[in-house]
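Let's start with one chain on its own, the form predicted on its own, as structure tokens.
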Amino acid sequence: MTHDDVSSPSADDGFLTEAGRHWAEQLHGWGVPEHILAQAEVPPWAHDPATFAMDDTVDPASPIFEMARELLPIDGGSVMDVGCGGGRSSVPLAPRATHITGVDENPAMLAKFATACDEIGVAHAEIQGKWPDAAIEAEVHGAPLAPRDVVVCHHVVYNVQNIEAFVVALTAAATLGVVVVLPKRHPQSAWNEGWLHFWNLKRPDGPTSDDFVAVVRALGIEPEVVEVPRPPLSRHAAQPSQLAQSARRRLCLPEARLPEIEAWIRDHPPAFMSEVVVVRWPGGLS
């Protein structure tokens, strides 16, 4: 759950489609200028694991879960959650999901995911690594990942420059279907006004969810695309103090400026989106 793959795409990157190249070129624009990054006290793309932990704000009846749950066999099936965080994107699928595999780069996220699974008694496994590298490494070492019935991936794709390989690997890992959830615009768009105010830096307009759908279609897949209300933030993330800390981290500002940041946020709340887009398509073996 990082955003460090922002190197500029080149002619040798081997894109399969123009849609894939367009995605990468737009995502490259989200890199933070070096002179600003050098002043950051904490990495701007880092995430607090507590923000992604399960709590009572998660609604299992949300359409984002229904669209995955209805793909699973009635008598139960397996799920792989790519970029699982603390389990908010997959644990609500239990008990229909009888086994959940979480994939994440961050061991602290995986620990919260495992705890959430244990608390409700669902079988689980954890894989630490970046997708699709984790799947590739398993194949190379002679222990390929067994396909799961359903693969879910929430709020990850805007971190991925080589989006074509990512989508292909998601599809190959699912026997029944893939469900990707993403906001309409880059999630850091919520802080664009802050970048302009504190750094006089204009941020990009893309890529967008439409660009992601274009990549999926360019790969020969016709997905279902549904716009639904954005699920609530965790209680930890919604705390006013955490909002200011998040702004400090995202905007590469020092902790000494927290009072200034808090005052600015009161008059300029971040433009979080009220909807997300759910993109669903068949698995590679269906």
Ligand SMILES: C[S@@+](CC[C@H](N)C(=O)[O-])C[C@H]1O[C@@H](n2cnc3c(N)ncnc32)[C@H](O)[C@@H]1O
Contents of the next structure:
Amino acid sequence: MTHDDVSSPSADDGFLTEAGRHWAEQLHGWGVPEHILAQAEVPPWAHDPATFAMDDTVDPASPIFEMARELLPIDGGSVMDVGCGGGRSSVPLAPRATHITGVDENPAMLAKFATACDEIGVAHAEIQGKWPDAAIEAEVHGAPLAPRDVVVCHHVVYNVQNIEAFVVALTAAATLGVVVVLPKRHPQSAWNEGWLHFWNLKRPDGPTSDDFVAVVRALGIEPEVVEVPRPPLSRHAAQPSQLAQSARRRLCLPEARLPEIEAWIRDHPPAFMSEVVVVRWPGGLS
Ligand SMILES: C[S@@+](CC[C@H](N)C(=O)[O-])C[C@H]1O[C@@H](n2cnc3c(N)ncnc32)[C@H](O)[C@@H]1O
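What would the structure be for the form predicted together with the named molecule, rather than the form predicted on its own?
Time for the whole complex; same chain goes first.
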């Protein structure tokens, strides 16, 4: 399973706060039962780089970007995008962002990020690795990551069990501020009806964006929290045939059932959330 190798959180896991433990416990509930996982033809949690590539569905004027742009100096500043995918979360910050560093564990995503930066002519760098491990390893090897003006992180935190270390490292990596964007509920909630239909499996209700905000507050940080309309998914992800492929992967169903899945999706489109939550807080550890 993906969620950061989600094993069951135990008393010895070293959580700093109850909010951090609660987050991890709830994420654990998203594990796919072993008998379903064992017969899956493809890993259910993998992301398709094409879905996260830059395209003209990205609106640079969306508040998800404005709240980061406001932090950047008028004459330009540096951005780090943690879990950058194909750059949809940071490339729209150019030209106010004059240098963007993409961090992602998936090299195919980083390649798309680099191409998107080249296409609009913004300077960029890539770091392949898992956050916060990449930052910690750099520190241990005597070459700590230089803090950037602003750190952004969109649609990643529901993948992270050890959320406290993740948030602390985001904060340390930013001098001016951190902007995290997440849906109100776990992104896989969109497929809950499908799990019930195809596997008779009820999925968890949490964690939610409120639980994420509780973690940030428990760490002594007072964030701004703003709910905004969700920008459209990429054109690629909106096609019914692509949705059927996603459903097949997410729901651990065999390729042979694609026609049946596509027919079902036409009557039961996935319940993608219509709002996202932007959580912004000052950078630097005090
Ligand atoms: C859902 S995609 C979002 C991509 C992009 N931020 C966006 O909003 O379009 C999540 C991305 O985060 C990456 N990712 C997930 N957990 C990560 C971690 N702990 N460290 C680095 N990358 C991570 C995945 O490889 C994937 O590219």
